Structure formats: structure tokens, C-alpha cells
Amino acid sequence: MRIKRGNSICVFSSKGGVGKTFNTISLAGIFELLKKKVLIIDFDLYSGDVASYLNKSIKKDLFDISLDLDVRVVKDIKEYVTKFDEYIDILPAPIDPRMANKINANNISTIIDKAALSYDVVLIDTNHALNEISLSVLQTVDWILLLVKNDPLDIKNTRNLITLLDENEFRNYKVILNNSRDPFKRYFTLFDIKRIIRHNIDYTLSEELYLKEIEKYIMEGLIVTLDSKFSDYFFKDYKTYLTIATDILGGDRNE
């Protein structure tokens, strides 16, 4: 009998400050609206702030499960998570950043696979650096969502990253142009961006999603896409998020 397995997705970028954490959490809210059980894993080991963003105190983290895997006493993955609400759980980055170096990269695929057996969707936030941890994540997940904003350095770095992914025969990535991160910077047209990165833009988040009061959501531990008014105020971006989610749920990573 085939074992039911959820979808694992890494939100990644070629540099910091592109909106990985915000969009990872926002997508979690969309999957909740679709009644999917979601685990957010924060693999930004040194500066991950998913738990802080969602205003959650945590008792266990990625170091705990990695340590238990090292000594082969790992429990059910739900023993290590922090609950956000009925649908969303969090497996946070180490509370003590000194423990980040002690996480065994060989355990990454096991952690993600265990999560995919217990959740409909596993959403992963990670550091933009192509280190051993990030590479292990990228090699394991079903889908990679590459965020890029309209910025010369970011576009150049994204082109290099896409070249690297193509050379290593990754076929499971989609590119998201995030115009909401710096809405007043429009250096290139959409045509120019696609020409420079040598890849299509699969999804676009609009300037309208720029939130001047994002701190209000962070202080209160709220997910913007779960706001009852989100689909009305940001209908275009709500539809984009929904399209991303449904494409992933119905897609084939090898397509």
C-alpha cells in the first residue's frame, strides 16, 4: 500500500532581504484556508525568526530532533513542534544559535521526510547562503520557490543561482517576482528580468502587497493571509498565493 506523503516546499532566494520568511508564513496561511495541515521548518539556523514572527515561545527546536537522530532515539516529529493553531505547527531554528553548528546535515533529509509523512504541506524557510544545510534542503524538497525582487544585484545573483540549478538538473523550481518587497524600485521591465535570468517568471506578487504596518502583524503574531479582509484588500495577491498553493498540491515535481 502506498504511504500518503505531503508536499515539501523550500522558499529560497539568492540574497537576503527578499521576503522569504514573510512569504513562507503567508503561504502557510493559504494552505490553512485550503484545510491542509502545515509544518513550517525554520532552517535559517543562525538567525531564523519564524517563531518570533509568530510570537511563539518554544521548548524544542531543530537541534533537539537532530541530536535525537544522531543517537537514534528520535520520537514522533510532533514531539518537537510548537503549535500555532489548529492547522499550522512550527519546527523552529535553534533557540541557542551556538547549537546551529552542531546540527548534522546528514539528518536534513530524514527530518523533511518524517515531516512529509505527518503533514499535508511542509514549508521550509532557510538562509540564502548555499551552505551544506541549504543544499541538503534543496536536494530533498519536492518544490523550490525562488524569490527575486526588481533589484540589479538580486537579479544578477538569481541568474547565477538558476544557472547552477539547471547545471545540476533541478527541474522542480518556480520563480516568484516579489514586487511588494521594494515597491518603489522598478529598475527593469518584466521582459528584461526574464531575459537576464534566462527563465520565465512563474508568479508575481504586486506592489499592493507592500505592508506599511507589517510590524503590527509581527507584534501580535498574526498571519496576514488569515486576516478575514486579506482576500478583499489584496485580491490580486490572494489569487497569486492561491494559484501557487494549488499548483503545488496538484503538480508533479518532475514535470
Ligand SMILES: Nc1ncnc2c1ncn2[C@@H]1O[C@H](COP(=O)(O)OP(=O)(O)OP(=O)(O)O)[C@@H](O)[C@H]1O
Contents of the next structure:
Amino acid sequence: MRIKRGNSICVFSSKGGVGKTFNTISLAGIFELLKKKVLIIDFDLYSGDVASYLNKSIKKDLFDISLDLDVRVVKDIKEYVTKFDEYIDILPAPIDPRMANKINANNISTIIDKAALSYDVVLIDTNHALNEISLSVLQTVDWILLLVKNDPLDIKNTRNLITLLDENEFRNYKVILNNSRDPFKRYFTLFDIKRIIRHNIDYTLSEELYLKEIEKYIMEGLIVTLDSKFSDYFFKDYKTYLTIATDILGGDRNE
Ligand SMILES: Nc1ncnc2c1ncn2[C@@H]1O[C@H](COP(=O)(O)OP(=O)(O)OP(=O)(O)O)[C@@H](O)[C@H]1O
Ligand SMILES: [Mg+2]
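For comparison with the form predicted alone, kindly provide the form predicted together with this ligand.
Everything in the complex follows now, all chains and molecules, and the chain you saw is the first one.
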């Protein structure tokens, strides 16, 4: 019998501040609307902010599970997660950032694989640095969503990142142009961006998704896509998020 396994997705970018955390959390909300059980894992080990974004105080984190895995005492990943709501749980970055470099990179694939046995969707937030941790995450997940802004340095760095992914035969990444993060930057056309990164833009988040009141959501620990008005106010981006989610749920995974 084939064991049911969820999809794992890493939201990555070649630069910081491109919207990885916001979009990881927003996508978690979209999967909840699709009635999927979601685990958000915060592999931004030194500066992870998923739990504080969602106003959650935590008891256990990635350091605890990694430490227990070292002595093989992890039975159920759910003992380490923090509940957000009925559908979404969080496996947070270390509360104490000094513990971040004590996390054994060899445990990363085990953590993701265990998560995929208990959840329909495992969404991973990361730091943009290509270190042992993020490489291990990228090598393990079924899907990589690469966020890029309309910004010269980001576009150039993304080109380099795509070269690296291609050279290492990653076939499971999609590129998302995020126009919502810096909605006034429109220097490059879509044609320019595709030409520079030498890759298709698979999805575009529009400038309309720029939230003037994002602070309100963050202060209240709310997921914007779960706001009952989201699909009306941001119809275009709601549809884009739905397309990303259904493409992932319906696609062939990296096995
Ligand atoms: N659609 C949006 N509208 C308004 N502000 C946004 C939007 N998306 C992201 N931001 C804001 O931009 C900043 C960077 O976003 P975010 O933290 O998601 O990026 P990141 O790629 O995770 O950054 P880091 O590399 O530092 O982890 C945050 O202050 C966030 O609240
Ligand atoms: Mg972040």
C-alpha cells in the first residue's frame, strides 16, 4: 500500500525582504480555504518570524526536534508544533537564535519527510542565504517557489540562482514575480525580466496586493488570505494564489 504523503514547498528568493514570509503565510491561508492541513516550518533559523507574525507564543521549536532526532526519540512531529487554527500548525525557528547553529543539517530531510506524512501541505519559509540549511531544504522539497521583485539587483541575483538550480538539475521550481512588495518599481518590463533571468515567469502577484494596512494584520496576527473580504478586494491575486495552490496539489512531485 502506498503511504499518503503531503506536498512540501519552499518559498525562496535570492535576496532578503522580497516577501517570502508574507507569501508563505498567505499561501497557508489559501490551502486552508482548500481544506488542507498545513504545517508551516520556519527554516529562517536565525531570524525566523512566522510565529511572531501570527502572534503565537511557542513551547517547542526546530532546535528541540533536531536535538531529539539526534537521539532518535521523535515519534510524532505534532508534539513539536504550535497550533494556529484548525488547519494550520507552525514548527517555529529556534526561540533562542543561539541554538540555530546547533541544528543538525542532516536532520532537515527527516523533519520535512515526517511532516509530509502528517500534513497535506508543508510550507517552508527560509532565509535567502544559500547555506547548508537552505540547500538541504531545497534538495528535499517537492516544489520551490522562487520570488523575484522588479529590482535590478534582485533580477540579476535570481539569474545566478536559476543557473545554479539548472546546473544541479532542479526541475521543480517556479518563478513568481512579486509586484506587491514594491508596487512603484516598474523599471523592467515582463519581457526584460524574462530575458535577463532566461526563464519564464510562472505567476505574477500584482501591485494591487500591496497592503497599505499590512501592519494591522501583523499586529493582530491575522492571515490576510483568510480575511472574508480578501477574495473580493484582491480577486486577481486570490485567483493567482489559488492557481499556485492547485498546480501544486495536482502536479507531479519531485520523487
Ligand atoms: N503585499 C505586501 N504589501 C505590503 N507590505 C508587504 C507585502 N509583502 C511584504 N510586505 C512587507 O515587506 C517586508 C518584507 O516582507 P517579508 O518579511 O515577507 O519578506 P522576506 O523575504 O521574508 O524577508 P526576509 O528575507 O527578511 O525574511 C515586511 O515588512 C512585510 O510586512
Ligand atoms: Mg522572512
